[in-house]
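Shown here is one chain on its own, the form predicted on its own, set out as structure tokens.
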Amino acid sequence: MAVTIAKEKWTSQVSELVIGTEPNVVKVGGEAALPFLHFEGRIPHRPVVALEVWDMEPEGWPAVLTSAFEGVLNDPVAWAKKCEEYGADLICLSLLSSHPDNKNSSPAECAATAKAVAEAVNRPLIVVGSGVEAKDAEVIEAVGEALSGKNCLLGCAKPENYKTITATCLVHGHSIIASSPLDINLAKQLNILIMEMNLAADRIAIDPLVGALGYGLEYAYSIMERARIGALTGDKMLAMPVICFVGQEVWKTKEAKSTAEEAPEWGDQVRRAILWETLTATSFAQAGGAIMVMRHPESMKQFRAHIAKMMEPNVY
């Protein structure tokens, strides 16, 4: 007996967005149906991973991660590179040192940190500052000029500091990271004016600030597929790929910091952490999402064997 599989027609896709420069580019976006319904539309790319990197020894990291990346936790560039070897396909720096609180570094020491960690490394960037808003304008304004041409992803970009970031976008030609609350039309919002800049809508990816598994995944997972279904129904403000920040979140729950003796009926730290973080990136990606942003190398491995099955044709 004949099967007829149900399928959406859609009226539009994600935009593509491209970062990096030839031979090194990442492509994310293009999609034509929901994530990996291969049957209802064109997925032309798959969700791809950046491994972050700090510009200062991080704190509080539990063991099972910092030991994956020991001896270059206090250099960003060996850090960088250990990321590579792992096989990211981006590199996200994370210029935690900039924020007052830590060594309330200058633009210019992070514009120097961001060129040497480009030019050490084949695979493009992703940069970002520490959250404080008024501090990450004048950071990725440097950083900016100092990676002109390479075509970067900068952030994060929010209604209090979005004209400096964009600007610098413009001259310098990058791509721009649009960070809002968990709102679509918050971000609806910040995309429009982003875009009354001249910044192109396929030069913008969205950040909706993701939880981890356990901690509003299910509320970050809603948002995310609500944005991707406006995409594909024609609203040209949610159309742009999406990029979760998992592992920032996923490695201060105490599900990934506990160890075994601290939390013996959760079992091993170790797989359970890891795991922790797998099941976050597999989890938006379902959703819609489009670049992730993780710690841990085995984490990575494991989503990527997930995605490599979720490609495979399903055509019918």
The other form holds:
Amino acid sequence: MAVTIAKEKWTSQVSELVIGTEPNVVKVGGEAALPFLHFEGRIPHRPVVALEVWDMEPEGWPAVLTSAFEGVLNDPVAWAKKCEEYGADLICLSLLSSHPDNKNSSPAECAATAKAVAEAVNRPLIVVGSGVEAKDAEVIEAVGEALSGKNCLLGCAKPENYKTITATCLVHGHSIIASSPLDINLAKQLNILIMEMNLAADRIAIDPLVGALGYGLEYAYSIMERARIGALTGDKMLAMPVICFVGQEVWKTKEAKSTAEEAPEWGDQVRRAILWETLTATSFAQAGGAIMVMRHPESMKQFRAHIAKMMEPNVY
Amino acid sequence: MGLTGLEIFKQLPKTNCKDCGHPTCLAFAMALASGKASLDQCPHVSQAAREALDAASAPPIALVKIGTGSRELQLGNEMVLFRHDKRFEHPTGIAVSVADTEDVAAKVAQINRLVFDRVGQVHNVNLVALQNASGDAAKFAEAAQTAAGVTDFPLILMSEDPAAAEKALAAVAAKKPLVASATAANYEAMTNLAKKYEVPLVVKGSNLNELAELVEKVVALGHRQLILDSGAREANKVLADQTQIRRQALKRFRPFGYPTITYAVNEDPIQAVVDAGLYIAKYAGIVVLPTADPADILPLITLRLNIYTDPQKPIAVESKIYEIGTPGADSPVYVTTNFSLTYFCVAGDVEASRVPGYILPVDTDGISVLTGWAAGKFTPEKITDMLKNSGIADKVQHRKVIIPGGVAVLSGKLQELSGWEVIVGPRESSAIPSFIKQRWSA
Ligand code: B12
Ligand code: SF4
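Same protein, different condition: the form predicted on its own was shown, now please give the form predicted together with its partner chain.
Once more the chain from above appears, this time first in line as the rest of the complex follows.
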């Protein structure tokens, strides 16, 4: 019996998001099919990786991770250059020093750091605050202005602070990360609010607040699958590319942090930790994630190798 | 399943003889359609009708069993394309391959150790896939015997040479191994072997069309305990084929109504693990891979647990007092939520601190600390309730309770309601060992 290939007839597609300015631009989204099902529709762009850079020296990172950034962890510019050297598609600058419990650094200080990083690297920039909504609004407002015209991706916007961040993106020509905790309806609502302020749909990335492998991955996985199906069947409020903050979740897990001495039954730490980050990212890519914010250059490399294979057409 | 009462009615004798206990054939058909009756109750139904109805009511993907006893692996009975539609039923069987040219006993011993504790459950690999790398039938049979002697995991006998498969089967058929594979070149001999020894069989095509044809031929020879292999070995093609097979099966294209097997054979050892992860997420009944390194297998087993968790039911633990070590009247008391993952993170870390303690997981309907707090299910009231009614006050002399750092905001209200002194612990339970050493005195 001959097999009639089963193809879904999708009516719509994911919007295309452009980050950065020529000649250093990254494009994501635009898919008219489920992830990597090339036989069903166009998949114009591969998922990309942003390596994370902090504006303060991180504490408690395992040596497996810090050893990749020896000597640069207290200098965001040098750190960003290192990421560029490793071949990151984008740099994700996390302004954690602005957190009141950290250095509580001012919006102006943050803007200066962002500017210095932007000038040092030829990579599009993602810039996010420390997660404290009110402070993030002030910080991102200053950063957006300092990076005016550079078409960055700024965040993370939540219901408490989306107005200021959206306005900043509108005035200074940036795109926005809209964060909502693992809920398809909350994601839609926030997108609607942002679009009501006239920021175009193709300037939004959805952040579903992912969990790491073993720590809630399945929730994010299913939210992404549902969002993609929504996008392909015409739900414009879910048709944005998805950004996944993978590194921050993975590198707090025991599986990534424990040494082989602490957990002998789990095998070599380097291999285990790299696989933890890689598999978290590849699983999200298989569910529809477009931008992976990662920490370790080796995980990035392994993620890329997998994606290169998945981007080879599988037409029948 | 899937058939309407009227469709069933057409196949019945239509004599209304009432022998089935229903007033009419139509009433019986309706009862069948809603699952309230079984076809056996009608003694007059024809053989042809029975077959037609059985086929139509069979699940879209057959249930296939490999092995015997407590390690028996069940595959199939899947009903959906996406886990959010309902849930995935039978977790992918993870098979580690062993060549009959290597030290079989040593590698199998390594495989036996791939057993991990996660959220209070034991998770392990499922199969040993024995490859006839030597091409020698006697050597293969000997390896099968050796493997069967040192492991309870069911075997996959990987040989396309019927003579080698037969010799190995003669040695270990009682353990119900899976035979891989029947191909266009050998399917008659392989099917006869599988029938003779009553074992499941992999049917391997070089593409989807050939696979469908071969399955029909094997079924025509009378064997139905089948596992499908589309022949794809590159990750992008495996994804496409696995998707097609699952979609077609759910549309009741019968040749594809069986579980599948995939092989993670990427030359790069890390990429092989990554590919295996993809196959676990995307419908593979079995994934075969060469590594027995726990650093490779733990992430895959964890991914499988995530993907196959029922989306409607978070795994929860009972809300009661848990004693870690042998705590006494001066031991610390920790509160957390009854989400399994949360509880076992905390339990593992309290254990690692080597300071015996009590853990009180508050019933949050199985959700995590922050989710529970945000959803109003992990509240000062509920914690107070647990402190008062669990009996913990009889077990300890002190009145100090440690709460997760993520919900420090609860402390004032909790202290006021419960009268217990509230100590805010670290955000991550992994910091409990150092925290408790510095901060605890009763
Ligand atoms: C998975 C998840 C869900 C799942 C729930 C899964 C579950 N069974 O819990 C779903 C999708 C259902 C969900 C829903 C919601 N979620 Co939610 N969710 C998450 C997510 C991604 C992971 C949570 C998780 O499983 N963590 C792993 C467990 C092990 O962590 P944990 O319980 O906190 O335990 C750790 C520590 O707290 C500590 N610890 C635990 N106990 C103890 C005890 C002591 C003594 C100590 C010292 C330490 C300690 O150690 C543990 C290991 O480190 C987080 C974001 C994130 N990435 O963390 C958001 C998150 C928790 N969710 C959030 C929210 C707001 C919600 C919703 C209210 C939103 C909505 N959609 O309406 C709903 C509420 C659901 C409801 N009404 O029932 C917010 C909470 C914000 C806040 N700070 O209040 C978060 C933080 C996302 C965010 N950044 O906004 N969520
Ligand atoms: S026993 Fe069969 S033939 Fe008789 S009434 Fe029932 S269904 Fe009809």
